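To begin, one chain is listed below as C-alpha cells, in the form predicted alone.
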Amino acid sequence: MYKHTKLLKVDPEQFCAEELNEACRILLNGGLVAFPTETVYGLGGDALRAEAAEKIYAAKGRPSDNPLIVHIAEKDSLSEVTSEIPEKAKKLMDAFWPGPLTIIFKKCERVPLSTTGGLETVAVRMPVHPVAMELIRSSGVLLAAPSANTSGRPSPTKAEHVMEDLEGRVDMVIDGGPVGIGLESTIIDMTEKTPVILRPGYITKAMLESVIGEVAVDPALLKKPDGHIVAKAPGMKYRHYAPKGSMYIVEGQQENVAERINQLIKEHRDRGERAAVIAAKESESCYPLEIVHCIGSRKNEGSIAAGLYDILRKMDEIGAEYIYAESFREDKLGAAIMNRMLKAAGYQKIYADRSGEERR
C-alpha cells in the first residue's frame, strides 16, 4: 500500500509536457500512474516490466489471468511488442488509430506473460486523448493499462472515481476531467483466420467490416461467462462494472417494462427495501420521481454510453439494494452498452412481456 496518492490536475486542451514530468519519473521507476483516455481512465505501468504488471494486478485486486492492454503513441512501437502484423490489422490501424480500438497480435518475447495474462498474444491500442499520448511519448514507456478501478467495479470516467477506488494503492492520478466516450475500447483479435470481436465498443462491427470485410463475434459475448473459459481479452471471464446492489435488466415492450418495474418497486417498498430504476430520458416519467435515474436519451446512444458508469456508481452512493434497468437496442453502440449492462447485472434478466417465470 502507498502512503499517499498524488493528484495532478491538467487541462487536456491546454497543457505542456513538463507538467507530466513527475508522472514520467514514476513510470520509469516502475510505479503506477492513472491517466485519462477518450474511453475511461487507465491505470498505467511499464508494459515490458513484469513487476509493473504485478503491481497493477495487486492495486486493482485483478486476477492475473485477465490480460492487460498495451498503450502506444506511435505505430512504430508495435515492433517492440508484436512478432507479426497482419495486412488486415494494418488497414484497421490506418482507419481507426489513434482511437478506441484494441487489436490483438501475436506477442514477441520482450512482452512478459504477466502483461498478457499468460497468453502468447498481446492486446495493443493507440489512444487519441492528448494527455495519454503525451504521457507515453514523454516517458518513453509503453503502458500496460487496464481501467483504473477496483476489479469488478464500474469503470472510472472521472478522476474522483479513480481516487475513490485506488487512493493509497497507486503513485499518482492525473485528473484530465471527464472522459468523452465512457465505454472501454472495442477489442478485435487479428490472430485468427477470421477476425473476431472479443469486446464491443465505440468502433462497431459494421465499421470494422467496412474496412476489412467479414468479422466474427466471439460466442462468449452472448452468454454468462464461467470460470472455464480462457480470457483472450479484458472483461471476458469475470463479472465487471458491477454496483453493490442486485441489478436486473428488464426487457420487453415499454409499457410492460414500466408496469413490471413499478410493481417490483412497490414490493420492495412494502418490505422496507431500497430500490432504484435506471431509465432513458424518454421514459423516466413512468417511474416514481424519487427513485428513477436518467441514463441518457435513446435518440443519442453516446449520452447513454457516457453516463453508464457514472450512474452505476451513483447506485452505490444512494445505497440501492435492488436496481432495475431498462434494456436498450443492441445495434450500433447499443451492443457495447448492453454488453456492459449485462455484465454489471451478472446477466440477470426479467422478461416483462411474459407471464409466469420471468427471471433468469
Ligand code: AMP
Given for the second form:
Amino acid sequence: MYKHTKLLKVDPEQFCAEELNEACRILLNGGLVAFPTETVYGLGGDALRAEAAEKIYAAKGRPSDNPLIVHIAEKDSLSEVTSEIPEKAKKLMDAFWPGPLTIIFKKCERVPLSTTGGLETVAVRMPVHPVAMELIRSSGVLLAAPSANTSGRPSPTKAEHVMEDLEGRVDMVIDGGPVGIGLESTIIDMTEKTPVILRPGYITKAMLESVIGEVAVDPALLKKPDGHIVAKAPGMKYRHYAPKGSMYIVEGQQENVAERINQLIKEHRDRGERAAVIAAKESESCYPLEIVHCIGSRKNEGSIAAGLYDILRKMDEIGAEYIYAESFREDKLGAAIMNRMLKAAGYQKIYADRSGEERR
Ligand code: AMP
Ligand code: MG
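I've shown you the form predicted alone. Could you give me the structure of the form predicted in complex with the named molecule?
Next comes the full complex, and the chain you just saw is listed first.
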C-alpha cells in the first residue's frame, strides 16, 4: 500500500516544539514517523498500541518475532512498561541515560506482545537526541522504534537512507541531518542474574562494568552463528546490515592484507567483475584509487562507526559484486564495529598472513 511520505526538515540545534506538531498528531493517530536519534534513525509508532507495532513490522518487512525497542523521554515513564527495576539497572540508568544504552526489563501487562515480539521482556532506551526527546515529550507517546531501514539493509544514518528504504511506506520522515554515533545502541539484559550484553555499541563492556561490576557477553557475538548458515552466493547468505555484493573481512598484517586484496582485485578485474575495497584513511593509498572507499581513521574509532553504514549502502549504489574490507581492533568501540562488519560480511573472512585461499 502506497502512502505519501512527508519529509520534514528540522535543525536539531535550533528548533521549536511546534515544528513537531504534525509528527505528534500522526503518532497520536497510530501512524508512523521516522526520526533522528544519536545512534541511527528510528521508525517510531505508539509502543502501547498493538496495531502501531504491526505497521512498523509491515513497513520494514521485519519478521514479527524480532522485538522493538521502546523509547522514553523521562525515567518516570519506565513505570508504564515495567514494574521491576533491578538496583543495578537503576545505576546504569543514572550513569548512561539519556544515551545509547538499551536495557531489557520484565514487561508489564500494558505492553502489547506485538511490541515485544511475543516476549515477556521489554527493551527500553532514553535517547539523548533533542529531536527524539522532544517528539516523545510533546506527543506523550512512548515510541516503539527499530532502525528505520528495510529489514536486512544497513541501518540509516541520514534521512536520505530512510527515504531510500521507506518512502511510500511511512507517514513522515523527520530530517535532522546525519546522526552522531552511527551504530545502534548497546543492549544489556538486566533480567538475568549476571547482566548480559546482547549487542555491543557505543557504551562498552568496560564502561558498564565500571558502574555495576561483572557483565557477561552473549557468546554468539562476533562469531558465525552455529548451524547451517553458510555464506555462499551474494544475496543468499546470512543477511543483516548487508550490502548486496559478497563481502569479506581481510585480517592480518597490513602489508599482507593490502597484497592479498590487490591480488584478488586483479583476479576480479580479469574476469570483468566489479570489486571494491573498504579501507582506513591510513592505508587507502595502498589500493587503486577508483575502487577504494575510505571508512574513517584508525586514530578515531568514532569516525569509522559513523561512516560504516553509509559506505555499506554506497557499495550497493556502485553495484559492487565483491567487497574486501580491512579489519579493525575489537576492543572498545571496535567490538561494535567488527560485530556489524562481520554480520554485513555474512562472517566471511580471509586470513592474509596464511597462504592459500583459506576463507571462513
Ligand atoms: P533495532 O531497533 O532495529 O536495532 O532492533 C532492536 C534490537 O533489540 C533487535 O536486535 C532485537 O532483537 C533487540 N531486542 C528488543 N527487545 C528485546 C528483548 N525483549 N529481548 C532481547 N532482545 C531484544
Ligand atoms: Mg535494526
